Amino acid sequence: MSAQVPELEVRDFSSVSPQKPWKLSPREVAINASTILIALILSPIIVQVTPLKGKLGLVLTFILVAMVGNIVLSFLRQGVQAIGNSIASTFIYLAAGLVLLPVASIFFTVIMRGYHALRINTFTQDMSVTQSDGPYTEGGALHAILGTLMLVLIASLISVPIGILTALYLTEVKGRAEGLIRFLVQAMSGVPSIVAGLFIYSVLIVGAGGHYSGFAGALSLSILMLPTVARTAEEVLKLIPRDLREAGVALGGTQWRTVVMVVVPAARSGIVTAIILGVARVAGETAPLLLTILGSTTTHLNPTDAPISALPLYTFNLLRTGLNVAIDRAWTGALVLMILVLILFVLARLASGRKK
């Protein structure tokens, strides 16, 4: 008689949601929010009855009250063992807040001061026939926007290939000049921006008999952009596992084919980040442009024939006039520059293939 095999019970786990013990429940979120709310209410009252005054005193009081409330809440939840963890978490949140506070303050200030003079003509007109203290509906920053895009594009075309090739040499080839090249890249990272502009001015404009132009400004910016791209790309390439290189060689690929078809695609997102950091490094530079592009109120599309303008220089020239309308235009120029860098950042992220 053959033994009957029992049937195995098949369970459907597709509807079972994964457990997330680190995620706070709605009740815990409500309690934490109540603690913050109580700290917001008590802080002004404490400031009124203590010697602490002003915004700084209010912020310090809020931090102390929120920290005490968090410690008490952790003690009631988990006992004495949770107090140390609560204090450490509070200091971590405080450090993150101190880092984000200047960034938020800059964004808030630029937006609040810059939107007053922001008009459609800001993007469609230049200042060739408009005085700096003219109405907001006249003149604009078109010449500066196009000049900034031109400078960043030319500087990127010069710096990005050289920077990436330098990083590949330092991480993949590792030839005899590795130490010297790494030393030069690190030394270039500390070069002041005015020195880069003075170098191009003395060599290209004075020494070679050239003139102020967008190409001269782009060369000075490329000197500042090159070490940022090279060092960041080098660190990114170091993160690529060695197993990928060995796998490419094991499949019969030469070193350069392995680098081009395996290493570089794997580091594409990091290389794009290096380019973004390089663009952010030079997009707001003013000192080298004072010595190389000189500035202009007219739109010039040829980067080699005449002086041009850029948003940092446009902002600087308007701000030093001291006129209220011109200062508002300067803040608008700073706001447009921030928007332009944000657009370039988003486009670069999209080009890197990130889904989010």
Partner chain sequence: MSTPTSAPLQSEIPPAREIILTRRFSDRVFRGVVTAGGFVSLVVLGLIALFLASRSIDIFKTFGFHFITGFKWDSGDPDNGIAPVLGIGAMLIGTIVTAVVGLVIALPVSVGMALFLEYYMPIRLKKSLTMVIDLMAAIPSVIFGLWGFFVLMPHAIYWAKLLHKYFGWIPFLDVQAPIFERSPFIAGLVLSIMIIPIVTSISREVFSQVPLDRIQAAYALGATRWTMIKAVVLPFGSSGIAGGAMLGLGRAMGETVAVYLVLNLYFQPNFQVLFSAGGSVASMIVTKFGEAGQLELQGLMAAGLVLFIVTLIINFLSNMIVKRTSRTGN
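The form predicted in complex with the partner chain is what I need now, so please give it after the form predicted on its own.
Just the single chain follows, nothing else.
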């Protein structure tokens, strides 16, 4: 029998594209869009006719009309089962809208109202010779900006090493108390910020007979920062493959050489993220600062001897005066604070993204 090689049937697949039955056809998209359009047109009319009034009435009517339209459509298309599905979809889209709306509103208001009193002197002058209701062209938040930077720097110097050590204890040493420490770090992240402030106040300012100072503020912030750094660093260290550690030990390294020269460098960008997230967590804290640094109107760079100011506290104290100009300044303080937090946030994203 001579083996005849069967002729291979050559089919041309280039013209066949995969089907995507879940994708909406243009016709369906048009129907969906027109439902929303009809709801948009119909709801103002309903509001005019019925006793419902105002923006709230309009929004509620729009949601209702859109939902009814959606229900009718899905019933016509897919039957009774689809009704529940479309109601649920409406609510879930609504929930997403309800989350995003306040965020957008907060950003919009802080930028618009903060911009109002923003001048060059916001960054170059302090409030030592300016009344809080003085003109915008005088005075600024320099003392608060420097205060925040100082507080954050000292708090990081305290809590970053301890936070990383805690994370190393949980991932590398894994001592007998691992479960307890993990639990305590989580408990610590739930400590209300005002309690951290009260604690430092009772120890340093009442107990040790000290006075309000940047150092006290930084200590209270480091209590709040420590769990954030420890937990994020722990997550990152957990991701480092076991092989790396084993390789380090197999090359004759002691555990400490392995950790310092292999594990930590491998997790470097993640640890940077942990630090930045910790900083972002405490940069906006107000409550503990009220009890520890008290607030001030002058630029003061010694962290140990006198009250200082910080951006959140600057905003809060100006707000408490109740004067219109002061409130404008408070919004500007909020804007500067927000920009600071945003920069930290973007830095954290960049640092953690670079690894992948």
